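Here you get one chain, nothing else, as structure tokens; it is the form predicted on its own.
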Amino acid sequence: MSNTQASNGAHARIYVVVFVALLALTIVTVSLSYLHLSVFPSVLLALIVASIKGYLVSNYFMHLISERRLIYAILVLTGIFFLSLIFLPLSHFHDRVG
């Protein structure tokens, strides 16, 4: 067996494991809807399960697991833009009141 065939087999195995995990988490999501919990625990559990599923999809099916540095750079840039959009209007409001 050549090296590329072994590599393809390993990748296929990972995809199957991720698919089974996503299937199991979907069953967990549907099962949680039948528990009739109050709003806060229900939303919290749904967000936790959705976050795990989003992590699996983005890292394995979208191949983002190997691009850590780029993702952190984009995250920092997004944070800078977010903070500037929050504080620029506040500074303008402070100048008008004072």
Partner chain sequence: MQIPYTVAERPDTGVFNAKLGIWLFLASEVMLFGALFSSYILLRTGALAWPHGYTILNVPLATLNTVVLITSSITMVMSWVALRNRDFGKYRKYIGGTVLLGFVFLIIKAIEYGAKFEHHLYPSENTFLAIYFTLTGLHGLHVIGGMIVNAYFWGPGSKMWVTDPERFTNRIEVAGLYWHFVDLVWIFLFPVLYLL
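We call the rigid core whatever largest set of C-alpha positions still superposes within 1.5 Å between the two forms. Everything numeric in this text was worked out from a predicted model, so none of it was measured. Positions refer to the first chain, counted from 1. First, how it differs from the form predicted in complex with the partner chain.
- Once both forms are overlaid on the rigid core, the distance between the two CA positions of V16 between these two forms is under 2 angstroms.
Mind sharing the form predicted in complex with the partner chain? What's above is the form predicted on its own.
Single chain only below; no partners, no other molecules.
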């Protein structure tokens, strides 16, 4: 077996571990919804679990864990604009409540 094949084999094992973790976290997500928590903790917990799953998919399946600096720069810029979009309606909510 060549070094490349051995390295690919190691990658494949990591992908299987990530797959199992994603399935387990899906069970966690659904189980949390049966606790019928109030809005804030249920949103917070659901987003935390979804973010962990997103981290696993983007870092391992999409190889972001070992990507070039330019790709990170693109994603940081995207992240800033994305968060602006998400927090824009929240500021409206606070205005309304205040």
